[in-house]
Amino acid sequence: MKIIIEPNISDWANILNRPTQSFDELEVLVKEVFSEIKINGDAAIQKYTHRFDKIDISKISVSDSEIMEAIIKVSDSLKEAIKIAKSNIEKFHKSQIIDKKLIETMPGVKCWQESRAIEKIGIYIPGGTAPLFSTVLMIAIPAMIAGCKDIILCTPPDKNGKINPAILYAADLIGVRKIFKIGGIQAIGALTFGTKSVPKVYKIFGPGNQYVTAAKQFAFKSGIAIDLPAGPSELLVIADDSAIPEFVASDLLSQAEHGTDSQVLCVANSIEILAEIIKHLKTQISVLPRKDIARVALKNSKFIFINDLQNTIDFVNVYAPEHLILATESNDFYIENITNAGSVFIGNYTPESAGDYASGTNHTLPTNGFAKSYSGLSLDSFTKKISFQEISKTGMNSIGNAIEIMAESEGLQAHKNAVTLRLNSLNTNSNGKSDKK
């Protein structure tokens, strides 16, 4: 842990630097898995999972009969809790849904823009230590909303060839049904080519560590788009005397548990407070099974005091954080102020935690410093804008001249021959009048 006093703006950028990964060596990797999967398929896939995974699959599909064992081994009240979620993540997305809305720019001429959804998109939700099952409702909920045709869900075995059983009910709760067993590299491979098993999609969200990351960005290089750039988790909190330190320490550290490449910070106007979150830091984290992995993040994390006002918003907008968390007396300025961060979460009562679960907002969100130009994932995710036009022959004597001239100007001439052609046929008709329709 770093505690850093009043830093000179010149130093800001060193001090957010974040803990940097080279897909160099990754993406020799990647190249070899997608080769083979776009050539051999399902074999590939399988090849990989007993390489990557130390286990043989026959079956990739995951079947009815191991969803309905899985929903039996879920606990009531785990249940109870994913479907309080699922009520709040729809609602939440819901409310983006935009209603069409028809403009006359001019007399005859309408615009129009509509939504239409993404097809195929595909989902990979990762296993091992920490099964995201709570992705599963951030990821399928808001593209049932938007109404994708196929929703494909690859997430990777244990090691008794299974998926983890909160995954798979909370996949069937939501209404995703083609579901395959296939981790890492090999199933974003399955999902950008397609093989006899497993449908190819036309985007591809969801989280997954660094071999997940670099097989995301081949994909996108191999024509199929994805939800966001990726990168480790990360929080910045700001904080004044009237934080709990209690609380900021938990926080911190419910991030630096993802993983040892998290990077959490804290912004204060008082070293008596840093001093007692810190402290609090050190007391949480003996207890945590993940404490390993958090000490490893903590390295990373930093201490910083900064005492005016305008310093910190325009410190945290630099950073551009992936989540702020405001704990201060100030909270209505930073709200005002804040230009780049994927999720904010005010006031004592807020915990990160709430986002991450079950408030409703989404968090699949920007790291790593694009929150200054991506937001998170909302319904907006999974559609395109198609744009519409209508002129009538009434709105073509209106803008044709406009269109002529401009044409002409940039040396367009069949551009303006398109509009001349259509003026001349309304100019010569035999009745004088022009049909408004």
Contents of the next structure:
There are 2 protein chains.
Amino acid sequence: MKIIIEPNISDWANILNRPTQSFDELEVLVKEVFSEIKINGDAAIQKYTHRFDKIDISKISVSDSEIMEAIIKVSDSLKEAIKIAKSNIEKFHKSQIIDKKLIETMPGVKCWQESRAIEKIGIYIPGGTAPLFSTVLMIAIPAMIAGCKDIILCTPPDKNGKINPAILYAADLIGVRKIFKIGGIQAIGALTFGTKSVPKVYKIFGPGNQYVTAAKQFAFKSGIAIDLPAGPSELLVIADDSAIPEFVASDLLSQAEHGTDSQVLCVANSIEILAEIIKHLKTQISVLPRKDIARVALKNSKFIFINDLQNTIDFVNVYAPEHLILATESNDFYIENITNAGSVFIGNYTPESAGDYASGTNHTLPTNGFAKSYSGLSLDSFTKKISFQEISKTGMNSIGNAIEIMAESEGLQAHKNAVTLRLNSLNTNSNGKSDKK
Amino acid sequence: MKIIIEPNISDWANILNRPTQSFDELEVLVKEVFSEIKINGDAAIQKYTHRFDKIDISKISVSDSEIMEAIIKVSDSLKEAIKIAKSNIEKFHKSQIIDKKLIETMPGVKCWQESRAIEKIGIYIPGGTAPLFSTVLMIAIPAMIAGCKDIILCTPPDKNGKINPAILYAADLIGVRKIFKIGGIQAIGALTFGTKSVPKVYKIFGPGNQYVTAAKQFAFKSGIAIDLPAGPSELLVIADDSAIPEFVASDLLSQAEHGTDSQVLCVANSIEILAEIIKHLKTQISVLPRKDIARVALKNSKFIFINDLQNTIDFVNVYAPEHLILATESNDFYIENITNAGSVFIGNYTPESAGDYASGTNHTLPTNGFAKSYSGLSLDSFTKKISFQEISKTGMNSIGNAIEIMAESEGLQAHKNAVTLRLNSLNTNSNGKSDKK
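What I would like now is the form predicted together with a further copy of the same chain, since the data block earlier showed the form predicted on its own; can you produce it?
Zooming out: every chain and molecule, the one shown earlier first.
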């Protein structure tokens, strides 16, 4: 835990520096697994599931009866909670549908864009202690709204060859039925190349450990799009006297419990508030089941006193946090001036965990400073926009000459010819010889 | 030139297979240049400009007087043409601005997105025989509309240490004033790390040869976003009896003249039309200045007869062309059913070169099958969307329990606590002890 008072602008970059990550050393392993999956398909998947997950899976696809069993196992209260989250996530992501807007840039020159779903997508859901069914919602719901045809979910089997019931329940509720018991590198490899059982996809979504991250980088190099570059999760809170220290402490801890490398920062214009927050942190952490993880993360946490609105937001924009909580009387100022952040939580009653689960926004967000250039997941992430143009004879007459001049200046005579032939035909055929349009 | 009659669906993938590209062997060189730029900055740039561009540049930034000289050199007719293109590109990309849409997913739970410009972007414009001032327009115009603050343009100097006047004119017209005489790997390296002269950027745009492509891959690995994965340019034309073979031939040639690796395809439901197109190709190619390039590209071109609308569009969607021209009576069917394409040109009077220069759509488009998962450049490419959420006390009361249940089920107790503390405060403080909101 570092407490920093009014840092100099020249020190900001240093203070906000993140630990660098490199997965280069995993490349050899990823290459091995990928090339074997490319050649041996399902057999290679089974081999590596045996080696990495310590289990033999005879059938890698999840059956209907397994899904039915899972549905029975999930408690009614969790089902109800998931349905509320689903409804909110659906509402927010449906609001991102954009109407086609046709523009006539010149008379007779019509241009527009249309969205099309990415046809085949893969979802990776990690196994381990936290069964991330919430991530199933965050990826599969916008994929369904976009209209993705093939939605393939891979998640590692546990020691008994099973998948967490809540993951299967969430997938089934949304309508994802192609589910495979595959984890780690071999899951990403299967989605990249396709096997007899697992369809090849065009884009891979989902979090994972360093092996999954390295595999996704390799998938990207092999021509498969990926959702976002990965990094440890982050939260920055801006607080002032209007913040409730107990709440801020709970938010910082909900970040810290994610992993030992979680990034936890708090900026305030009041030393007293910072001290109060730290006091509550110490009380609250002691009862947490994941306190050992949170303690390591808090060791690297930073509490910064900056007594100026503009300096504060400049500092935050340099960091570009994944999650930003605004617990101040100047929230409007910060909303207007934030340029680099993944998702923003406004006011004392908007904890980060609301966005993680149920407010409706997406929880897959840019980490590691990528908020400077990347958005979090949204409906856009599951679609491409195709541009269309339709030029009438009138349009060709008005735009043709400009194209000819530019093409010639770039030394591309055939580009010019394509226009010249059309202009000539319009001038010589003005008697209507050809009525092809 | 291959003529293929009614290919079997099982052969499509084979027919449409693109030559694989790998830039792995360039990695050593890119690594060397990048690590030297990281350490030695401008000095390293000058060293490699000397080595690769065979010229010593004492001042790498372009001066105002150089820009003024360039403006004088550009002909009035080219200036006029560029202004027409600029106006159309502006109109179309301005139409992509999206209004903020606030959604109340539950009573008291407000969610919305806001767009923010990527603050610092780099534009790379290749040198060589074709001075791609049109690409300056296609990248810098949407960057200005988005509101990018730092727009850095790098382009290699010619043998006399100069930059093509049309490139400088186009940049100046749009308002790009930070222009550097740097080419190839060293340009991408400078934009990735920043030097004393060249600012570091968050995203790099622009085409280039294999060295630039390899360098952009490396920039991406170093945490800098890039516009699109690269590949040779492509055109697929769908024609029927309503097409004008002379026009189609001119369009195929305008693709073929780009490079020897350009991809040229034509699908028609009439052998006669295909034969007519090929006849015109042979006539038109003979007078082209770049006929040698075009001839090589045409050698690998494919003319495919498919006598069925649905099969035709399925075939095209498997290929996912960068450019698609529709010269048929069934254009509406194809518009509705195209799912994978970069930009679509509709009707006999809409040549690809219209989109390359002046219709208003962007000419930076996904090649190499990436239209299955990527859009071409649009206003979106220069912005990120931040999500916001604001939950009132009422909102917390309605959504809180669902979050608690989900967080607990994922084993994340601190996430639950952040909500529990707030719910408790609402229930115990209903007498209004705390009016912090």
